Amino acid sequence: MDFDLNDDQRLLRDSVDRLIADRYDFEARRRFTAEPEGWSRANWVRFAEQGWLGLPFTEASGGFGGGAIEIALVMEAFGRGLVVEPYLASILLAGRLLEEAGEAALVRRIAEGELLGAFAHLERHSGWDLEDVATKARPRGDTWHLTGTKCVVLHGDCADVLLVTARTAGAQRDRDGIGVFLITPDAPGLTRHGVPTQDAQRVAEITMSDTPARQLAFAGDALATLERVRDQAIAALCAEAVGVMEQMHATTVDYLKTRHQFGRAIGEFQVLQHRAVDMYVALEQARSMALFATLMAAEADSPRRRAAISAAKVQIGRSGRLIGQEAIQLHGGIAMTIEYKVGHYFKRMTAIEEMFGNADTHLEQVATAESIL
């Protein structure tokens, strides 16, 4: 199998790397996170101008028809730059769901950077199970009315449209009877409370009390669509994690070469060289599994896709933890300071490990899968 990038993919990779290198150094990122929404609207406009916001959408929806590989190239670069803009929340989750629902006009506005979306599905009791939904949706006239609470909604405090899962029928954990509803922030009975997270992102708690909403219509089963979009988002998140791990490893190796103790660079001590090699091996293992997830993201067979994505998430979690812990320990006390970047990378890596289920959760998925081949 040929794993080389084509000319268009190389051009995309180079353009993303160049913009991140020019405009997204560590000090610039600190300024972006200090802005009122926790990220830069000016950067979002640049992303739109570069075509990155429209990358995963079809041309009919105002996008460029990019696939999982193109998304992975962007996300890996975002990981290296610790990008805080809501690409995962607005583009890869909310935007993709709107496209699946045939909402081309809204998708076009998202691709142009005019509209921000957020996907609200997590509830306090549900873990990461998409079918565990207690939020109720009841019809009244021509509209639906939602009552319930969603938590840890990625960038939910600044979204212009909220896509909310709610139950129209059945028991709390039934796979049937789940719908996806569109709500605007000014809807009656809706409140949202945003907070910063340890990795400098933002999440919100969304509370609905008899809030009017419009149900989205999918060509197939709504839950199956949710699972497919989620799996594709996890594959993209794995690519971001590789970028994060790359920087933790590179920063640590550079530190070992420049930090002197006992009259010599500490990188000359063999035991520290061995630990740096362990980090590199873990990084390459994660890179291989992230590529596997990327290649399997478009798999139509849901069980095979799910098993592959889970296997990748397991390795990403394990590699990220090893690389992050070694990076902190080999740096010593400086790594724990807020002024030094390696600790921020480890915080983001820790958050990525927990998103959509940690390594232990996904290991259970792999263990119960019949085959991932």
Contents of the next structure:
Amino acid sequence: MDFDLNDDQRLLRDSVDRLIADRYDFEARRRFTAEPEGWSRANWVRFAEQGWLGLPFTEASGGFGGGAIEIALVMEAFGRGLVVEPYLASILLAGRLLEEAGEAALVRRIAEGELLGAFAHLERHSGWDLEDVATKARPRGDTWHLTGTKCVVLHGDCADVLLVTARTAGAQRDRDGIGVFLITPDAPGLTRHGVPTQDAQRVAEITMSDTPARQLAFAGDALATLERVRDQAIAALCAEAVGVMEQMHATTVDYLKTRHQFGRAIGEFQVLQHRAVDMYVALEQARSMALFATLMAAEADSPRRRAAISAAKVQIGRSGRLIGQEAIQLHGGIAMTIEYKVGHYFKRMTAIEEMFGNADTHLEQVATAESIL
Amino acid sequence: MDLRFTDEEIAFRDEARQFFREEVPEAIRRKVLEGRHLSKDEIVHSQRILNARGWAVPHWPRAWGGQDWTPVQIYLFQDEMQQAGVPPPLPFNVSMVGPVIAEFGSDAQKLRFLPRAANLDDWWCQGFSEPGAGSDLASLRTKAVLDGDHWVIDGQKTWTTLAQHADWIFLLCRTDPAAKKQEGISFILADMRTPGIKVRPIQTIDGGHEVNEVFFDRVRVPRENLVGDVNRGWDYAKFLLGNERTGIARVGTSKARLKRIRDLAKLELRAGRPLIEDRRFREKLAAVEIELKALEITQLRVVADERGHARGKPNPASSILKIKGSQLQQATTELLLDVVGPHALPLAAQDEGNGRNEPGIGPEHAATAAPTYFNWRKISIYGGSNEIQHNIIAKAILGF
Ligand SMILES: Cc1cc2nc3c(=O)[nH]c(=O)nc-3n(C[C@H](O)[C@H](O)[C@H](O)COP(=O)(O)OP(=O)(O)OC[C@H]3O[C@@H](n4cnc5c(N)ncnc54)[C@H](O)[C@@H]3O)c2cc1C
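Now the other one: the form predicted together with the partner chain, given that the block above is the form predicted on its own.
Up next: the whole complex, starting with the chain shown before.
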């Protein structure tokens, strides 16, 4: 057993932490979200220079061969800074799918930060089930044509390439007949409509009507690949959530020590100390399960991997809700204002809870799988 | 013992139900039920409909438009109002400043302010909290000094709900800095147009604008705007808070939200089936309904007990209603979030206050789920936070 980082990992962690601390404070973030795309291209260039955009990809496709641990280090720091750049969408979802499909040239451009990708899966009634796809792919001539609508596509508005799930055969919830298709946003019949999200990220709704598309070729089953990439993304999201929770907790403890009412710091009220302690326990439980997810992200036995990832998502969801709600409550009115940072962490946490399935959905997965113990 | 209402009570309830549904515009009620913001005009319009019927201020003294209803009638009235999505008459007018003026104000004040408060001709706001005086309200520092025929007010209030609409503010000011904290406070009324009053908006995390900071810089208000006796303001403030007993649980509001959740859960699919058929979801819904039923009965027990209580004297049992009522209201906002899931993420179009006019995406009913969840965190903070309510129960009921 070994929970220590190696030297390279420590270097990586220090450099991400430093950049977030120096360049990504609350004021800076406000400026980034006010930029036209809702995030900062300059930051993206900087992330590329640091090598973070190529982190998950093999060296053969222009990456640095990092694993889930390296990704988690980056994401946890991104959580602390509430980073709004499209790392999850472009690198961990679109980039990774392209890599699995052997699209080395595109991956290289993504890793350089020159190309942005997005993953378009969610539909109005699909939930996050990857096999639940109503969007249709029909062959005509030598290309496929897609028709359907994809919702809440993370950073779908700025993406240069869209990776879209569509059904080539079968009924809406069949596990067979799902493909991943590459579309450029200027393709005929495609409209996209971007909006900001509750947590200051960006999403788009994408409608395709007989839109020509190229199918990606995976070594194995497309659905199995999708599930693996999604599970790795969830593990990364869990790490981000830990960074978010850590900040909410730390900010709350600081506030309890400085806010005075009734002639003393409110942190002197033991009942509030205990509440802060419960938040801390929830945080550490979340941290452990995020670590579990990180270490299981590359597990080849997919049922075991999926159960582990789901278990982590449940823990993250529950700890996140408790910590978020308590952070607001223990601050009192100040936390209800948009000028104070805690509310922004709370909103990001809420969005994370709703992404890739909430705690209830994943609890169901764990309950129906083999025991994770 | 009987949990059923009498025939007269049922007749009264039906009359209220019919009135709310037939007389208050459906468009306004739908907005309330869907958690959208009301405009000032809509709130005024709705209160005037109630007032025309004599129902804006049923709990006031008879002479000022009250109805002499029994506590059960008041309960039924509020429950129906909340379930129908009728905007409650502005609490600052009808539950706060109105009863205080009716009880402690001069005849001239009653005549001048009460009818206009009932009809929402004057919009009142509550200037109690300050940056340094939240839970510890008695430590407030805004001061009023008598100068000839005027009080001169200096200081700052904060969290002032809807001050941007207000014509008048009632505020607690320190008038005797030498006295013990609670004993040097007075209750003063100020016209919001008085020179020296400045309102600065505070945006909340859901993007809305419902609270403000209010600054007072050498604000001169006529001496006769003092309510009751000088330095007795703390007693009046306690009376004001003690008036709000049963309404705070807002059981009717939670009932309406749960009904909406059931309806929407029929439309939203999970794993290809309507969410309402999902066992886990139904159990979560049931768990909230059980607690709500318990709270409703607790509330009725408090109501029954009201008869033995003096008016304006806080009943510590109402702290139970505040704690549980706020928790359940918040639980319903979480259920609603569960129902719409990821579709709650896109920011709604033209949600008042967020300053954007891009059209939104996704199902319309999803748009308010997240903002409501965020915004309703406030209800366990304001009006005496839930921690303060715990302190009250511990002291006043458990005898610690
Ligand atoms: C949306 C909104 C609208 C409001 N509208 C109005 C309005 O119109 N007019 C008005 O005057 N005020 C208004 N308020 C203010 C409200 O009443 C205060 O926010 C409330 O009294 C809490 O004060 P605070 O925010 O300063 O928190 P604090 O008093 O600083 O409390 C911070 C935390 O410490 C806890 N705490 C404090 N003291 C104790 C204790 N002794 N024991 C245990 N825990 C304790 C609190 O419960 C809270 O969790 C509003 C507030 C909000 C959020």
